[in-house]
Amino acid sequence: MAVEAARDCLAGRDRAAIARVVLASTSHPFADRQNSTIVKEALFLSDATAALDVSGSKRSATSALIDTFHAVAGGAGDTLCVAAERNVAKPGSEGEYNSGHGAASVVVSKGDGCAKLIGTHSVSIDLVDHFRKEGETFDYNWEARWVREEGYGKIVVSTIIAALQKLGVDARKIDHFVLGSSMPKISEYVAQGSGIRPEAVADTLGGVLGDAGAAQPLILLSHVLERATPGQLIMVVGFGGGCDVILLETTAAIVGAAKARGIGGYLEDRAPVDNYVKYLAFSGLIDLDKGMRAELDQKPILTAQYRERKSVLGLVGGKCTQTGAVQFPKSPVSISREARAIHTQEDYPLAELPAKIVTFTSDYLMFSPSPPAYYGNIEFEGGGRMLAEIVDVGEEGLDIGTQLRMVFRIKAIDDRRGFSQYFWKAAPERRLSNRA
């Protein structure tokens, strides 16, 4: 999600420019072993960018954004700063109601942008209303009526108050208010006590994405930022171990902005799983029997792929600088049957070309999360074919010639030591289209 997150955040822009990733998130794959430096490998980047991962509150996606604006004012360079939450809930809990997964980025640099930092103003204090002991999947939470009323009644509207006070804005001329919480009309409640405009309250998105925990604040104020329109206020509020406020002003910039596809065509693009089962076995809230055939040892060969993580990561193919041929996996000796040249081969980027089907199979008797198992051969737009699994097919199946993008996805999880690998994978592009 972070990848594809950073993906869409970075169309149309030079990546080059980018100088530092920064991760947000309590659910980071890896506990040791930097995940922000796995985003940035996804996204091809220089390997001169700074990486960092940001976590332990659910206010962290707030909290990395004020650092990175400091980061940012005091040369840093432009920082990629991306939030992602896999928020998984107890079955029959009330949070298993309220709970989705998501991720947002954003680009924060001194140039002109679509919105420009008015201040920023925060808070630590250790009010407890849930927490998560280390190795635990699941979140202990606190009785909501008090964390209403002591957390975000007292806490948050205070640190709002403190806030505007302290940047010289009335509450009242605030167009957007951002609050990432799982509590239903929270941000009705806080916007109330802090005096703000009912109708300045944000989509909370609770119907259709759910809580996407420490991601919520950056996803909701993304979404907003789609459709605000220049010279208005947009508060983004954390709360978690204490309260972020930031408070950004569109600028004229964002008329112009490249219309990427955004949280807004992603819900849109939704695929809903209304099977209960289903979603507890894509969720891996349930012990699935995968059958013999899955019975792997899924080992990681660490050497292996630190030598070739361009091509597992990155996804960055070879061109022959002689013949123009693209390969992949990238190779000492070029493909092409015209020159059998050597040490030719420059990289080749293939993550965001377009691709299509040459051919393919389904099968149903390989392990697959949800069967058929689709895979293929497919080739990039400006030549360079490789063997693909094809995911996200969904009811419109497929054929030969259809259209492709290449998405960032978990290839395997090794059960044994704890590794998950990461692998590029193709999808249909249809959707997207229909959407144009």
Given for the second form:
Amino acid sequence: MAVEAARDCLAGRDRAAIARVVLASTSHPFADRQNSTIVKEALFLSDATAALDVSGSKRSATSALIDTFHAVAGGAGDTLCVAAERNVAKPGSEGEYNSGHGAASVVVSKGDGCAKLIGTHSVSIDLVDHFRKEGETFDYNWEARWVREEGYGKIVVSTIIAALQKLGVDARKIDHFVLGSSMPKISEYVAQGSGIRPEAVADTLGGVLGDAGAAQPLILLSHVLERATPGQLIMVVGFGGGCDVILLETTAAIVGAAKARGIGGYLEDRAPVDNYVKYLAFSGLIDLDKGMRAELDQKPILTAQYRERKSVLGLVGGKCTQTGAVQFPKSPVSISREARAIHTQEDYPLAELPAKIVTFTSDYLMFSPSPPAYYGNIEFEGGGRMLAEIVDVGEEGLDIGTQLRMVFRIKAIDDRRGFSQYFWKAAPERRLSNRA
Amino acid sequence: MGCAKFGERWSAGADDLAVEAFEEALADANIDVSEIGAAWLGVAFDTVNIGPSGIPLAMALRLPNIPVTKVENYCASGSEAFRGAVYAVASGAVDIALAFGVEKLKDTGYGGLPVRTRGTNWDMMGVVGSAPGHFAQLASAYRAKYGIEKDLFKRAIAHVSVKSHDNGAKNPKAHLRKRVTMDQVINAPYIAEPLGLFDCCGVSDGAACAIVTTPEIARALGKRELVTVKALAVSTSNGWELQGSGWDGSYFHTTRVAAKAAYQEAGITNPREQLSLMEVHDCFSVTELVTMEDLGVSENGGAVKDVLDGIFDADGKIPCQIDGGLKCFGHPIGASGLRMIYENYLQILGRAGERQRPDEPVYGLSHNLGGMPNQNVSAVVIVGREGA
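Form predicted in complex with the partner chain structure, per the form predicted alone context:
Everything in the complex follows now, all chains and molecules, and the chain you saw is the first one.
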């Protein structure tokens, strides 16, 4: 999700300018492996890119963004700030009704952007409304009324008021108020307490997305930026072990900003799962008999993973400087049939190139968490082929020539060693239909 | 030659199957085991089988401390074993050599072939698909290339299976010996679209072997009618189909290369007219159909019509899988290539019993295919009457 959000954010932008990747989440897939570095590799950014994981609370994304503003102001270079959350709730819990998974991404730079920073304010207070011990899967929650009154009603409201005073901004001038929370109507409640106009309260997407935890403030900010006009004030608030307030003002550049798919586009493309058991299976919340075909032991070979990291995480192929042939993966001897060219290939990123189906099938035999498994030979525009899993296949199915786009996904989970293997899969391109 | 009864041989181990095939071959050759100078063993799944190296074969057959080489080239392993033995004799290194293939798939616990790693890089960047899933892709590509309507294509590949079941019913060594109807095949549940249950070959246990020597030594051993090796060709993918551009996914590039080389070696200029019999790698019905074009017995785009016209039926122009094929024998990987040669051998010698082709076959082609359409190894072996 983080990679997908970052790709959408970087669409049409020169990736060479990104000097730093910050990734915020309370559900990083690895407790000890730099998760932001995986994002960096998947985006095929320069190795001279700094990477930082931020975690610890549901306000980790707003804290990461505030830190990013400071770092960029201090000369850190253009920074990609990503927030992603896999907000898994225990079956039967209240959280099951209102939690969601999601990601969003922003680029912070010294140059002109679609919004500029007015200022920030943070407080840190250990009010434990919920917690999750290291290694645990689910949150433990305290009474909602107390969280509402003492947490949001006092800590959040007072931080907002302090921020407005500090920045010299009248609460009534706020055009968009963004607060990430799983509690319904809490945004209106806090806005009222802070003097912010009710019509400024941004859609919390509670009914269509749910609360994506740490990622929610950035998701809602991204959603607001899709429809904001120049000169509007946007307040973004994160709550958790204290409170962060970020105040932004949109610029004239927002009008001409390259239109990505955006939160709206992703929500439009969603495919509802209307079967609860299927939802539990997809979420890994029931112990399924996956059959013998799932027993394949694919032990991660970390030396090879490192050696082939550009191919595996970046989907970087090769282009032969002698014959022009494109291939995946790179190899010592070019695949070209025109000449025996050795060590002539230069890096050739494929992830953003459109592709189409050359052959395909739907396989009912092999293990797939969502059978049948679709896969086939695909060809990239401009050359280069691979055998790829094809995902997000809708009711319209597939055909020879179906246009595809590549997506970064979990390829396999090694339960024995706790390793998630990432790789690229292909998805029907119809999902880009609302891209400008 | 020798061939064990293929099937779900629950009570037989790989060594039992090996001995069963070997004793038949030994009696057929009319030699003593001590006269064999070298052996090649084709086996693909050694971890659930007889174990690595040539030792298990030497132990099972109690071979007299001769060199035994284990070969593995996916489903072409049996043909590879045969190639090793024939080349050993042809080179003059030994007078008599043994080619052996065995596989005990019913000890894997699977329906279908076990899932296994294809190597470090493939695990990271490839697709863990099933065998039917990989081969089913031929159908989508073939239909798109020639604009063939779905139902017609399904009927054509169904005919392939119906035909093989008709043939297998007459073969006491086949695993599946029941006839099936077109309706049964067409309406069976999908395994991998468009392949249904009856479009896929079975999984079984089996062993087959050949004892090879020179015509001179064979005659000295009292043989009058000889089946000689006319051609041995193997072609291995170099990655072009998978990585390059140009392959449309509807045919086997390697089979076309191997067939061309084999025909040249055997002096065959018109395979459709000259071949008497074919045993091809019908792991899936669609594989057999496209292979008819790859072997040049059907025009490109013409296999659907040829198949439905019955050209490859037991009483057709060139019977294909007159023994029942992989479809009815099942596919104990290492044994299949030698099982195919065994049928051509029997037919050429007029020993095929109820299923014997009456018109005195001259050339028998066998074709083995390992891997998957976009990364594979193809073997073409042509045997025939001596002097043909």
